[in-house]
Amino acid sequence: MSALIIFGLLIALMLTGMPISISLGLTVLTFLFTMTEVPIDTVALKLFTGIEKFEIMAIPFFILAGNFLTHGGVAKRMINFATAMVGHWHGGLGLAGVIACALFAAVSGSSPATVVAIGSVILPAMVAQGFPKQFGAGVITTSGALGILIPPSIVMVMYAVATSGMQVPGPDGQIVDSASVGELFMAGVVPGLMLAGFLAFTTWYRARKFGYPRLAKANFGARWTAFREAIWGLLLIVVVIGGIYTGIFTPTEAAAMSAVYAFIVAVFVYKDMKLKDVPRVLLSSANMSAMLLYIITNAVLFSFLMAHEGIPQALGEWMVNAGLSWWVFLIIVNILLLAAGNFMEPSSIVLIMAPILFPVAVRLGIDPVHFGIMIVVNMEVGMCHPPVGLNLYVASGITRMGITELTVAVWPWLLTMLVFLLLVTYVPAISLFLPHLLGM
């Protein structure tokens, strides 16, 4: 009964057009003050302790790094490198777009940032070369989603924060800890590269089928020059992933390192950003960080209310007692998350759903890392379909295309992503191979 009241109130507030963060906060306060006897001190304490976690500091740093890279010429050089390597294949510039998105995703951590950085450069070039605008928009909108799957990923940090401290008994009674940010980052490497391959294949197949243009094959000298120019941006991948894997620094420290490195590369190495532009980038990053931290704070309150009312535990008991198998549960989770993606953005979905679904998943024997990667892939799909797909709106701003037209343009790649989602859901080894190999 409590669950029905809480979610009914939340949905009612969201339907009024109220921002998700305020809807969460009002739902919690209304329920606590009218239906329980929880003291106000507890609510105030939760508001502060909710964003005290060390992992949360990674979010503003990754946002800042992504903004420096977006404005600092890194994307342009990555596109030149990718074009030199695969431009002579069918749909050359489209393939270069997929690879450039994958490379930029490995340094930015944000999906919309990837779409802006790569799309604003490569889409006009594709149209000028004779590609239909719809083809280019479909490639960049979906490939930009790699920004939250290939580490570093802000959504993975959100999942780790939402489930941190949870210790749930597994099917054998042993306590299972939540996934760490480092484990999730490593787990995202293989699925990220696989999805990039899937999207590249779809791009190549459609370009070959419809006879889209190809570039002349670049010689070794041109490839070496493109690589040398892109090396400073590519080295950031080594700094972040290598640093976390070798234990030189934690994911949060890696985020801080990437922000400093991105600043130096953008301002002093490539010199595409002037020192006078830095305050504007800092302000933009602060605005985005404040918005996300406000959502996190209210989502932590919502998780506290869920736990106080025993909703995740009751749901877990019901599913286990009903004899629900793990594979049926995963189907339900996928449908639920894809449906949520129709009217909520990824951060809110992860922060609301993960604390509820995580205990049930563990009770059914699903690995926390595998479950996290599956949620992230669901968020990728949600960013590319209407009505709230962030990537669609970002791509719409770049291409000047309507959302309906863009939705038609992305469907071949969106279908590819749904096939990949099924694969990730039911083949845990895709997510767990690298963390197990590294002894995590």
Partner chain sequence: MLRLLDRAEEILIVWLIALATVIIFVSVVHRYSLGLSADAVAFFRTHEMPALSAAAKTFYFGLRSINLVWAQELCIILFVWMAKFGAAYGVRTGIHVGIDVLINRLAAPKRRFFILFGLCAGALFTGIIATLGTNFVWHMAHASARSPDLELPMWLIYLAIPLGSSLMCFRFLQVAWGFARTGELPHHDHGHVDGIEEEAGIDDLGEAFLSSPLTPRDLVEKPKDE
Given for the second form:
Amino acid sequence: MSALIIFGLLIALMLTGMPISISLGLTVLTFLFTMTEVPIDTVALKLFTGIEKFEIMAIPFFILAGNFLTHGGVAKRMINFATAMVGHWHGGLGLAGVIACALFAAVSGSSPATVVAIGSVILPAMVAQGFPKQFGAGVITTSGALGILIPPSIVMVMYAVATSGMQVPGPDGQIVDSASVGELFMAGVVPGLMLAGFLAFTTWYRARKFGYPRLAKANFGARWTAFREAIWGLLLIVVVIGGIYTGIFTPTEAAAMSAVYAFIVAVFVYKDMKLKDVPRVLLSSANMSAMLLYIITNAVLFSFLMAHEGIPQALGEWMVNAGLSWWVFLIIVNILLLAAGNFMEPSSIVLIMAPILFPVAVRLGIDPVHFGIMIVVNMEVGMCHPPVGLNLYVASGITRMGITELTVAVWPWLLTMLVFLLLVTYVPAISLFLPHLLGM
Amino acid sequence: EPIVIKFSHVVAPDTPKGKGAAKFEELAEAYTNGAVDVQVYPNSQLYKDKEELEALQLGAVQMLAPSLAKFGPLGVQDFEVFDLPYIFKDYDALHAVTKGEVGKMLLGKLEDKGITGLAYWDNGFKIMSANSPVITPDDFLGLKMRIQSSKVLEAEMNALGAVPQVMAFSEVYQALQTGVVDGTENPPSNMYTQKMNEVQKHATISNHGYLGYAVIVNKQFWDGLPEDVRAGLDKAMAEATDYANGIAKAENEAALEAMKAAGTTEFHEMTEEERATWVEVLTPVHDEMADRIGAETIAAVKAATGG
Amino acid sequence: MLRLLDRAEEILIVWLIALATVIIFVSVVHRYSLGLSADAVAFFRTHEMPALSAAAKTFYFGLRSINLVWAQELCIILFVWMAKFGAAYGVRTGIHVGIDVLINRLAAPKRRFFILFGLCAGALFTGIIATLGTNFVWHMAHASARSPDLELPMWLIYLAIPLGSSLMCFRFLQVAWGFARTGELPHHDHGHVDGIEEEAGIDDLGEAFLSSPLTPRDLVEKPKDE
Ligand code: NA
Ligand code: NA
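Hand over the structure of the form predicted in complex with the partner chain; the form predicted alone is what we had up.
First the chain shown before, then all remaining chains and molecules of the complex.
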């Protein structure tokens, strides 16, 4: 009963168009005030302690690093490198776009940022070369989604945060620990590379079929020069992943290090950014981070209400008693998340849904790391389709194409992503192979 | 309508603290003839480690069992005496304090903060672990040792020559595994339930420090209870305390055996001389911290333990 | 006066994010150097170079006397403050996203109503939180709790809640007032990147998000692509 009231109120408030964070907060306030004896001052306490965790601080750091990279000429050099390597194959620049998105995804934690960074440079170049606009838009909108699958990833941090400390019994009654940021990052590597391969294949296949232009093969000298120029950006991949894996720093520290590194590369090495631009980058990073942190605090408040009313436990109980098998549950989760992707952006979806779905998943024997990767891939798909698809809107801004036209343009790649989603959902080994190999 | 007592804690139901809480629930409801309804919320379900004390003071929960290290930041630094290395020789010395007048005196200092202390629950004595042997204080040079926030523990690690590193308990396993930190200190049961023995090659059974909890209630709530109910709860708490302490001791011993059997960690039993060196290096921390904790409190504890 | 508040808000959050980054950077470098110098001690010791080993040891203890145990705690405090004041700044820049799919399909007068309703709800929520937060801080100021590492009074740290929420409440009212008068809303453009578009020959990306259901539309512009 209370679940119905809570969700009814939340959805009604959300549909009025007010910020999601505010609808979450007002739902909690209203319910606590009218239906419980929880001292209302607790809300103020929760609003502070909700983000008082060092793991969460990776988010502002990764956003800051991403902004320095986007403004600092790193994307441009990664594109040049990718073009020199694969530009002469079928698909030419398009293929280079996929690779460049994958490379940029390995230093940035956000998808729209990846679309902007790579798309705004490569799309005009593709059009100039004679590619249809739709083709380029399709490639970049979907490849940009790699931003949250290939580590680092803000959505993975959100998932880890939303489920952290939850101690849920597995099917055999043993307590299963939630997934850590480090594990999720390592788990994202193989699926990320795989999806990049899938998208590259679709690009190559369609380009060959329609006979799109190819570039002249770059000679070794040109490749070497492109590599040398891109090396500072590429090294950041080593700093983040290598640094976490070898234990030089924790994921949050890695995020802070990459922000400092990206600042130095942008301002002192590539010199694409001047010192006087730095405050503006800091301000826009702070703006974006604060928005996400504000959603987090209110989502934490909301999951406190859920826990207080025992809703996740009741849901888990109900699903297990209904004799639900793990694979049916995963279908339901996929449909639920894809549907949610029609209305909300990833952070809110993960923060609201993960704490509710996680206990059920664990009870059905699904690995927390695998579950997290599946959610991330779902979020990627959601970013590429209307009505709410952040990547789509960013690409629309770059290409000046309408959303309807763009939606038609992305379908071959979107279909590829859906096939990949099925694979990730039902082949846990894709996600778990690397973390297990590393003994995590 | 029974009086509801929400008892929130941050560990799993099957730990000594969790079982103690369940025992208290059972006994309290029996001894008050159902006048109270104890609701146990394990696993930080409602309030996390960092917010539970404030939640208690606000009256959002009635009963908690936080670790003793939480009372220093609350403004009662006397409790940091429990963190001092080698202040308790063994369980007898410890219980002389926690079950005696000094323990009661310390709990009394919480009254100002709107908190009534009911009992002390043991976790156990800590052992030192790392990825390299930690047998003499010299071995600690350069080791990054995870501690929970505490000036006393910081001083302890500094005295050993290590680099203290504050880190949340939930992050420790991963940090030990990747090598962000080299070692840590834990009672065997914590080390075992967190599977830290899988990522620590060496451990020394140093029993150098104590980890324990205090069961506390909101003072206003407690004082407002009818006399007979409070008497019933006191009786239930006394029995639950003995029960919880008994389990804690047994679980630490079992955990140590299990970890030895697992064979991933090499456990070193201290010789008398080794222990003497540790004591010599670590006891200066008592004086160093005397101004913080209060020299009288330290003296009172030492007097009670006969040390 | 308002201009001054705007500037102060921006400067504060810029400093908070910059400071947090530098502190974590320094603490990681510090920890790593400690590890290296301890390795040096061990290396010189095993290779029987006592003088060098002693020198490395002196360096190690000198370096360790710089205490950075509090770095994490300070970073968290700075970011919580940044989050609270940044959220207020975000209202001014229109970055807080909602689900506008539905209301963007409504006729202008109804849309106007819902947008105003949303803004007032924002003001109501943040206003309530500011009040609760003030109570809470008042209560904390009478207790003597301190943060574990820096030992700062907790009430001072929690002050971010009433201050940030009050400012946010004010910003919601400000935006609502502006909208009621002119029909214009602040827009945040999630796709905008300074510097890149000029050289790449792309126009301002500003419109990307105007047509996104993530941002409420002004009354003054026509919805596209529907
Ligand atoms: Na990424
Ligand atoms: Na979508």
